[in-house]
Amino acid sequence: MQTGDGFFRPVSRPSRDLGVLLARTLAAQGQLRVLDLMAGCGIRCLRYGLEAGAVEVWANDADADRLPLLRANLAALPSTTATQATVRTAQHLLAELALQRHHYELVDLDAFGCPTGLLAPALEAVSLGGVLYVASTDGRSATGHDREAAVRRFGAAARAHPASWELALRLQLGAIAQAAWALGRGVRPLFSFSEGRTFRTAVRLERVLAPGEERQLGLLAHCHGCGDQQVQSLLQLGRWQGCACAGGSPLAVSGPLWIGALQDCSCLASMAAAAQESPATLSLAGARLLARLKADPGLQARCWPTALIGRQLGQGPPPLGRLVEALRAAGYSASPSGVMLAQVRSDAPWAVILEIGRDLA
């Protein structure tokens, strides 16, 4: 593979190993077509070729320099792939996708920025039952560091909150939902990370809607006095209940945003079995990261750090292992968050947390 003098990071294999695990659980299901929008030197096409076994692999970037580079790269695939490169805004591309009614299994779109704005033609690209896997670098808006610029890509709040990769995750998918809601789709998230530069996110995209999926959109709102988080579905929108301040800091809402599942423990488990019948897939920091991912459904959208924790009873943090334990063992629901290190996602009332975190320090 040349690199040239296009966008590449070596960081980013993580990602990458996971993109291709998930195409290679698609092309074991029937005929594995890829369109890559934004393709850069073409390293994840390759990929998509070599190790997930695509029949078409089309990959198109913005900058016209990098076509030499692109059909460089992609000679390297056997003849039986069927190849494609070109040189389109992806706005363009998407337009006359949707004109012939291309559809392909899996379609990568790795913008720099947000992409909201491509969503809605990229899930018309998408056949129905295959994946949209989206990457954004905007980490300020989805954050809660630039508000205005929310509602502008959102049309929703970001408070500062203390798990802020995953409330990127959860706006970005609650972005994706909507877009899919408004073409008569539904969507089931697979998985969902971050490195606290990209958010990254794989959705399939399903014939209707599940039963009650609407109400996977909802607020989440924080505390940053006592540390008390609440979450409501918009379809069940109430008053907020009091908490450990007694009224006397607000709340920091953030939303609409996806409050329902974060990662498919199925899917997973498939990407995990594809990487045993193929090792060199997977880097050490994928397998870690494949691990996390796998452990922490998210069907939580509560989630807190430890040292939060440990602040607010003014003593160290609780061991996390400990701390998700006895949770268990009291009868809530808690793991690990597969998306920030040292975090706690449980469904216990906040006093019970606490309660539990002073017992253990």
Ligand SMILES: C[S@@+](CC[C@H](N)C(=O)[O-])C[C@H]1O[C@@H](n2cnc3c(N)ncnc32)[C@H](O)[C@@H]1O
Second form
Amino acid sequence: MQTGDGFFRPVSRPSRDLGVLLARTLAAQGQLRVLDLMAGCGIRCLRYGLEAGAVEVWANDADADRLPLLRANLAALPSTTATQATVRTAQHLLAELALQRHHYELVDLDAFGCPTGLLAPALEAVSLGGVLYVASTDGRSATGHDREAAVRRFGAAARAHPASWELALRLQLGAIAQAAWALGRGVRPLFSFSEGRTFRTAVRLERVLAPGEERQLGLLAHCHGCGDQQVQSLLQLGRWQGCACAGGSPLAVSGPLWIGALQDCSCLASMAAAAQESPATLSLAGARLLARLKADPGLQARCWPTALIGRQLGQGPPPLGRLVEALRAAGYSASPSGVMLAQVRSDAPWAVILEIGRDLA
Ligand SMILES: C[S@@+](CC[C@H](N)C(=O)[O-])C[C@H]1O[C@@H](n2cnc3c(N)ncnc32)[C@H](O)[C@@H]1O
Ligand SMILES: [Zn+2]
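Output the form predicted together with the ligand next; the form predicted alone has already been displayed.
And the full complex, kicking off with our chain again.
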């Protein structure tokens, strides 16, 4: 494997590990054909072929300087794997594939910047039941730091929020869902994560929408005064509840965004089982990431850093594990966030979270 002098980043390995494990679960269900739209040096295609058993890999990159490297790296694949290396923009290639009606079980879109404009054509290249694995490096607009760009790219409001990486992932998922729905298809998020720089999400394309799938698009409100958060589905949009500020602080509302589950725990369990069969696939960082995501389906969009809970109470942060236990014992759903460290996800009223947090101090 030659990495060349292009865009290869060793630290992105956990995202490649998860992609390979996902590809293995797809290969276990039938033939696996992979389209890597922004391949860089081609490491993903090589791994999808060697470690996931893809029968076909297509490595594409817009940069013509990548082509010799792509060809050299793909040469390491067995002759039973059909390979192709091309130099096109993803836009150009996807337009050609749409005309030819070619579909792939896995489309990898490891983009620079925000890939919103490519979502619909990329989804059209995914076979039914196949997966689109997207990355975006556009952190500013999706985390509320460039509100104009968020309107342009997501058609959504993005406001400063304590679970900012999760907000970005939910906006991205909302955009993917809307692109799929416009094609008459449904979506199921398989996993979503970030390290603060790149926002990655894998989504399965379904033939039709699941019953009530439209309910998963909604708004997330955060009160900068008392820290309370509220979620509403667009389908049942009504008044926002009063918070402890009694109208003293305006709510910062973000969305439309995806308010449903971020992770599919059964898919992550299959990926973990695949990792046990071939332990070399998963780096230590990848294994930690997989374990974290598996423990938090991300069903509730309300998430708080324990430091914020502590600040609100004028004390130190409550211990996360004990806070989760106490919330569950009180009858609420609670889990450590799989997306951001030291955050709690819960459906408990904010007053209850604060009360339990105070008792734990
Ligand atoms: C983040 S890098 C890919 C890294 C690679 N997936 C890996 O895991 O090492 C993004 C790549 O996209 C290519 N690229 C940028 N814009 C593109 C476009 N519109 N169409 C196709 N490739 C593009 C760049 O040349 C670059 O190699
Ligand atoms: Zn408030």
